[in-house]
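Just one chain follows, in the form predicted on its own, and it is written as structure tokens.
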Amino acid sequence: MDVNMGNVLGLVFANMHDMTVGDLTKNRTMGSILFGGRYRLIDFPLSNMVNSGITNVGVITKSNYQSLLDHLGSGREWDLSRKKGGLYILPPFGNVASRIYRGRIEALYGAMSFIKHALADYVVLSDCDIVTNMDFKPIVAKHVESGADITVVAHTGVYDSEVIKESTVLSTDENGRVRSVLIQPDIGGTCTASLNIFVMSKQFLTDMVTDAISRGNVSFETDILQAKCGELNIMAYEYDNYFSKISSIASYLKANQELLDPENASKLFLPKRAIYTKVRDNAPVKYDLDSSVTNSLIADGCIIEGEVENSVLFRGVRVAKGAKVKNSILMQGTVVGAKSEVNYLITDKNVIIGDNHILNGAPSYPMFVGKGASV
């Protein structure tokens, strides 16, 4: 089924899951955590977007949101400075009756008249903490094909308890309608959990959001998915192309390490659908004749004297002789002194770490030192 994509209205949520890595989020939102050497989470759901012809997106922040005003500009990296439609991003407060938001339903209301002015019929909402590259072509196709009220994006796998304690939990019968829903359930294995992307009408979102409010109601999820998953005709749309999710800082680790598989990067960055981001100038990667670089992601401006293992390392990160970087993410700026060593270790931007230290973290807990951070 044909669908006319410049008829979808794209909503980001840039600040939800901020609790779930509380240290990458201190001074920044979700949305705005560096991601794979160059990119920021947001990148990968306004690229989805802008690739499958959505042209007019708003971005919903809550606090913290000044980097993420620096990154996005006015759009134009992501082919959103237009003159009709665009880039949009919308603070909290966006009318006098709202308040800054206890759920994605507040989070709605703030930005209703933006919703309501919108030429669209169709809304697509996402949150940052899914690293994928997604077509919404045929989900949006598939929502208005079945007539549901509610779309759900969703993929059925395994998962561990820690995964799950983040997400929302589906229960479908064969024609994959949600039965049930469960949130942030205590269990393990098989379960088809969302990815929170959903879709639905323009026309649906405002009168549920309306009828929401004045109902004292704020959680999407507890409120409208799980509260009247028997009453509204709520779909799942079965995903099954690579993702990653990101619900702690083991699993942010862990998404950037599957970046350094040729086989997983190319699932992600596709040359037909490219992920967008702000492009900066830096000088190419200077490598000194003694250093030794295995199986990572150095980007442009960082000044390798030591050796680099199984690492992310993000602009400007210098490595100094003698130094060794073993599974870690070094944010922009970060120096390792001579003779150091780390491993399982992140940093954020501008980290010092000064001569024969040695850091060690671990796969499920990686070590974290702060922005602007002298050890």
Second form
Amino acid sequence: MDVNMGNVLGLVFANMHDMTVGDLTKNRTMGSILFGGRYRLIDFPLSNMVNSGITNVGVITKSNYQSLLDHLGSGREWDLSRKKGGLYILPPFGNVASRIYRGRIEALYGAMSFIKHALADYVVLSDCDIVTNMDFKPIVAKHVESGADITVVAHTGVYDSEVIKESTVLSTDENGRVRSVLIQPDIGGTCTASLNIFVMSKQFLTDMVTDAISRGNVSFETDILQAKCGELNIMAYEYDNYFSKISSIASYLKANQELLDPENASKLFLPKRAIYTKVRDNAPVKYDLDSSVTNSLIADGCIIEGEVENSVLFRGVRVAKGAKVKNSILMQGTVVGAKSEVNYLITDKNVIIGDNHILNGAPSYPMFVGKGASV
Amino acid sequence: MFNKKECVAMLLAGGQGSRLYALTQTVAKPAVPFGAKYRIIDFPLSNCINSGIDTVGVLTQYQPLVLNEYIGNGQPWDLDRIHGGVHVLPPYEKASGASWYSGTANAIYQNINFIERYDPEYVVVLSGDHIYKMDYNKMLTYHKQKEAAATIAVLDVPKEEASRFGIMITDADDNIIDFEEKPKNPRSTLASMGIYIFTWSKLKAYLIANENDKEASKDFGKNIIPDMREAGEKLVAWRFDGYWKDVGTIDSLWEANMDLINPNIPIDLYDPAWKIYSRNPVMAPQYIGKNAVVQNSMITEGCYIDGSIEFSMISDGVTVEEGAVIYDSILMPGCVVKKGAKVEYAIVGENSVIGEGAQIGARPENITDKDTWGVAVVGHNLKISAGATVAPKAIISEDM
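Mind sharing the form predicted together with its partner chain? What's above is the form predicted on its own.
The complete assembly is shown below, putting the previous chain first.
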């Protein structure tokens, strides 16, 4: 079935799941968490929307959004600086009725005038906790074809209980229709977990939100998906491509390190469906005479004089002579001083580690150093 | 009516760059990749915006397609301005007829109307084939202080190299009293860098006079500057003491690339106050694999490196497979070097593929007859089959 993606509005929730990675969202939204050497998490849903032909996108945000605004600018880097459609940032207090929202329903209610005025019949909603290269076109086509009220993108697989604790779990019948919903259950093993990406018609969305607000409902998951799965036609769309879900600092480390497998990276960074991000005009990476780098992802602007192994280095990281970096994620502007050794370390932006230090974390509990700290 | 601009830059980017052979068969020289993530023209364009000059005319003629697309609306250099910005200026047909740019001076002459729209006091004339970081505003301040008609940027070069350049002979106050082109016995060591600032009203008059002289060769160095000197205009030299290199030949292009990884050469690409901007390729960070050895090199986004890289410049989207060796070489965007291939003292053009076990170029220490040694060049979009050998100094412009 062919669908006109120009008729689809995109909505990205920048702040959902902020609390699951509290260290990383202290000064920023979930959407503005740095990822994969040169990206922020919101780059993935935004690029996926643009690459799927959705060019009218609203970003709903709540708090801590200064870094998000700085990152998005006019939206030009995602080709979303447009006269028709383009990028809209929807902060709280956007109109008299909106306020700091408590759940997805209130967030949508705050953006209602934007949604109503959008020239679109369908809406794709996405959070920022899933890192993937997703084409929304077949999903919207399936939604239209199935006549569902809501389509939930989900993946059936074996999950850790740690991940499921932060997920919505669906039970479906043989046709893929959702029959029951568990929210953040304490289970593990094989299950169908929502990827927090939804498709609805605009009409259904606006009616649903208006109705829910009048009843004092605020949670989309509890008050709609769970409470009304018998009454509404809610379909699960099974998504099988590569993705990773960020729901803790350990899963953040794992998701970054998975990119060190070229097989995974090749499923995320497709030449014809590029992931866009803000350009910083860094110079290329400079490797010194004594450097040794293996199995690592290195972004431009880095200067490497020491050893780097199994790590992800963001833009402008410096690794001084004799330093050893292993199994670590070093964000933008981190400096590792001479002869310092770090292992399973995550540094936020602009961390300075002096000379001759040893910092060790563990795979299940990586050590984290906050933004701008000096060690 | 446009806002007045004090100073407009005109960048000469129309030359064929024939001494770069296979590398400029399909692209103009200013669009040739340089320094892993740049193209040559990024340097003058970045210098313009960093110097506060936001109106730039780029004069193109030879193979302009890649260059036009690269410059686009000028946004990567912050040159997408409401007034001014960067404009690509190819020759065009006028009511009086059409003609190609017949020389550097003629190219500016044909665009007098473009310059006049901004009503500038001064015009900077730049080349599209130099690698350097320069604050044109300092040169402009000097030009104003000296109340000169023309200021020429000069570099004090070693005496033994002076005969490769146009040499300026100056008095004690750096007024230019004479000049000589590539002299056998140079009378001075001040080499012209091909960077000029003119007081526009003066330049305009000389351009028109030169155009009316049917015998003239319509060139700045051969006509405009000598004409101004003969007429007694004030010509001054402005001394520049940073890094500057003309990359008009295979050897100088290779050397200038290698200069970027030489700690003793003073050109800093990591200075946040003077960034060199370029059009971003939108690619993932580079991946350095489990078998990789990378030392003393520069590598940029989108690369997959699992071989050995030393003393080399690797542009965006390059693949170097396991066991391949890249030594003292330049790989331009999108190249693939297959398993076990060796690339030594070579330049490989964009999107070319070097087959398994092929040998491109050689190290000078492995060559007995030094006269036969030189940098090997593989042009753009070529395939070198597995096991093939490209001799040092060879220039390849067809598949082999």
